[in-house]
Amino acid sequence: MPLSTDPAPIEALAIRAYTATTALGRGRQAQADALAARRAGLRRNDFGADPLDTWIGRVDGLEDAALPPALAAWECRNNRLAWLALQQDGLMAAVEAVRTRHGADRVAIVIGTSTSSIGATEEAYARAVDSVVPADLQRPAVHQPHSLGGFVQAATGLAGPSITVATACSSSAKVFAQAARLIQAGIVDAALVGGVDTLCGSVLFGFNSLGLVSAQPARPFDRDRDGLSLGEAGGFAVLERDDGSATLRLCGYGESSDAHHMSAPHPEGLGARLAMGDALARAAIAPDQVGYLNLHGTATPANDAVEARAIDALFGDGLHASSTKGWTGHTLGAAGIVESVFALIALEDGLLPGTLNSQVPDTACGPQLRFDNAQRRIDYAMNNSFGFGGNNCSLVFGRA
């Protein structure tokens, strides 16, 4: 079976702004500082009335961060985090700039999430009396998968296509690919992309029922890894055709589907290799030009072993590859945008994160897996996001 569909190179897109808000803090610099200091955002689970025995990446202050009155109809934990993330790193100014240049209907919103605002729906059921939900939660727009996309549209005033991508843990990586296609097809001139997922009962107890949650902080690629830590996060980026002024660019994307199993990756990493190969082909670069690879690296035994095998088959020993989920937890539908932000930080600052919490390398993994941070200038960085159902996406970012 071929390892690439040999897609043609694409015209790189400018990244005008980017940001992330995670358990590490609010905005880009909080992420960079924590990565450099190897300071984790994970803590013992204190979410919900009857917390599981696990560790989580919880964003501080969401409970005190109500939406502005004009957006009160969208009130829920997920949209609160979206609003917080939108306020960081000049993101709204960048949105306003592309809207001024192109018009509101020429800027798309492409947003990824896995659970959207299902936490509000859980609350509605829990507080229902005689099957009637409380009046303050009788807001249908919040109780549906496009709640996040609808909220971002209301918050920004953008009027182009508004799309929610829900492909599990690859959701907010695939938004870059979909936005690139919308721009390349001439449907829009720019796009606001991103993703938000927040902690809720469905996430914590659902993943626990699958036997994927560890009682310890996640240890990706460690010999003794036994599961993931869940987290919450939000992040965004503004994409536009490059007029030659961009310092950071989206250079390539690759998407594939294992079609192998509901929750397990293809045992030979076939889907992962297809996604990475196609991303490199669209970026028109060779594997040895990638200086940093942010792995999906969930710390589950099967995922890490398969991804490491796929990496070893494609890249040389000199690649610095790591998982950052020991810092933030697995933020599910927001993982793609958060870890793309880490890749962009690597390009701008030369900060190549290692793999937090992990101490004993799994001998089944290749030499590309790094536990310690490194500091050096790189020209290209890749981000992998692989979701349940074999939904895979790899992105290549470059520095001008």
Second form
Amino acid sequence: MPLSTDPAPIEALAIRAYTATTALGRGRQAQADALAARRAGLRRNDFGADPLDTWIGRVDGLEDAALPPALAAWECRNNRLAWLALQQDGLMAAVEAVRTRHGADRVAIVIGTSTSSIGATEEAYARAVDSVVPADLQRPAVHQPHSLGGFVQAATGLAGPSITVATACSSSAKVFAQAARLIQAGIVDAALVGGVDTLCGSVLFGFNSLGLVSAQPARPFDRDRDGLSLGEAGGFAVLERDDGSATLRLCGYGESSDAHHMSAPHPEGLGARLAMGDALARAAIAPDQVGYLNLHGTATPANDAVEARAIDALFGDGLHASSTKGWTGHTLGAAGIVESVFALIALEDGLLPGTLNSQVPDTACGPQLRFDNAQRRIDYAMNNSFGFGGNNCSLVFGRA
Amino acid sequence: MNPLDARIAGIGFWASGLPSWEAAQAFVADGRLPDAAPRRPSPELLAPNERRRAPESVAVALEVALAATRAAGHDPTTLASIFTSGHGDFAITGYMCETLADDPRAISPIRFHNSVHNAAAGYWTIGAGCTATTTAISAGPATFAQGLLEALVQLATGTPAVLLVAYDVESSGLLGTLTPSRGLLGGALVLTRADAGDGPLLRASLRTGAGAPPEGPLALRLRDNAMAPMLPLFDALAAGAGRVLLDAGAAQALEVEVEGMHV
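Alright, leaving the form predicted alone aside, put up the form predicted in complex with its partner chain.
Up next: the whole complex, starting with the chain shown before.
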């Protein structure tokens, strides 16, 4: 089986703005500060009426962060977090700038999620009386996967293609690939990409049913890891064709399928290797040019061992690779954008995060797997995001 | 924008009452309906026990995906794919929400992993042994148009062939009161680069304006399914040629022209 389908190199795209809001706080600096201080965002599960015994990455204050009246039709926890994330780090100003440069219909919205607003649908079922949905939840637009894309369109006024990608935990990494293609093919000149996922019963009790939730804070790649911590997050980035002025760039993407199992990774990491190989080929760089790799690293026994072996097969000893899920929890459909933001912070600040909570490396871990933070200037950073269905995406970011 | 184009290498179709592309073509030609249509598809890609247990959304998506791939004579193991559905599987979403309200610790792990929007895409790549990229997208009423656009954009950026699958199923329960959707409907196209192959030519471009109201036989007969916005194109394909305006969201429509079908 080939390790790459040898796609042609792409023209790198400018990243005009980027942001994330997670359990670590609101906006880029809150993320960078918590990564540098090795301060976790996880807390004992206090979500819902009957919480499971686990730890979660919860964003504070959403309960008090109602949407502006003009957007009230989109009310739900997920769209509240989307709105909050859109307000950080000059993101809306960057959207306005590309809209002014190109026109609203020349800017796409491509956003990822795993559950979108299903928390609102869960609430509709829980509060239904005599099989009637409560009046305040009779809003069909929030009871469908595209609720997030529809909301972001309403919130930004952009009028190009608006798409919600839902490939489970690879969702908001794949949005970079789809947006890059839309720009490369000349359909649009810029794109707002990102993703949002919020805590809800479906994911907490769903992952619990699969036996994948830990009773402790997640310990990625630790010998004794026993499952994941779930989190919620939102993040966005503005991509535009590069006129030579970009300081941060999307250089390559790779997507693949495991062709193996709905909820277990391919035992040899086949899909992961294909995705990483294609991302490097599109970026036209060699593996040893990657300075930091943010791993999918969920802290489940199967995922981490497979990913560690795939990394060891592809990269040399010098790579600094880590999972940041001990900081934020696994933010599912938002993991792609959150961890892309961490990769961009690594490029801008030279801050290479280690792996929180983990003590003794699994024997599958190669020398690339780092538990301690490092400070070093790097030129390229990579992010891996893998999802149910064996759906994989790798992204390469660079400093100009 | 410059128009995007592709060759149509294969078509798959399955709707309640019209359980194949041949049946759909016959219906468009002279209003004929099959005497006895199966209630749900039975996709050969799945093992017999999985076939019975598969959610309806997965069953209809895999049925049309396999039909289109076979019609194209294309090796599915290297075929990129795009799965589009406005709502995924209403029944599983309803099951998750009902169980969470009643007894959250009783959720079935299989139903949970089948609840992801990319369940059909996952079963397809696993069943077909396909390691190429696949995605699962939605865009409200513009879901099909955005899926077709992504397929054409993949071809324009170097992918040699793409499988596009569109489906939505019947809604029920509380979700059904919010979003009515009737019957099962699925459509699939295998598209190849316009400079390769000799299938009929499809040309598309985004333009300002709304989609056109449905008026073909398939669009009128199956208008109550949430994936009905795809039907004007399948009416044109069955008729052998035509130009349609598909709702592409916001204030845009995807204008699609088909020429050279031999029906």
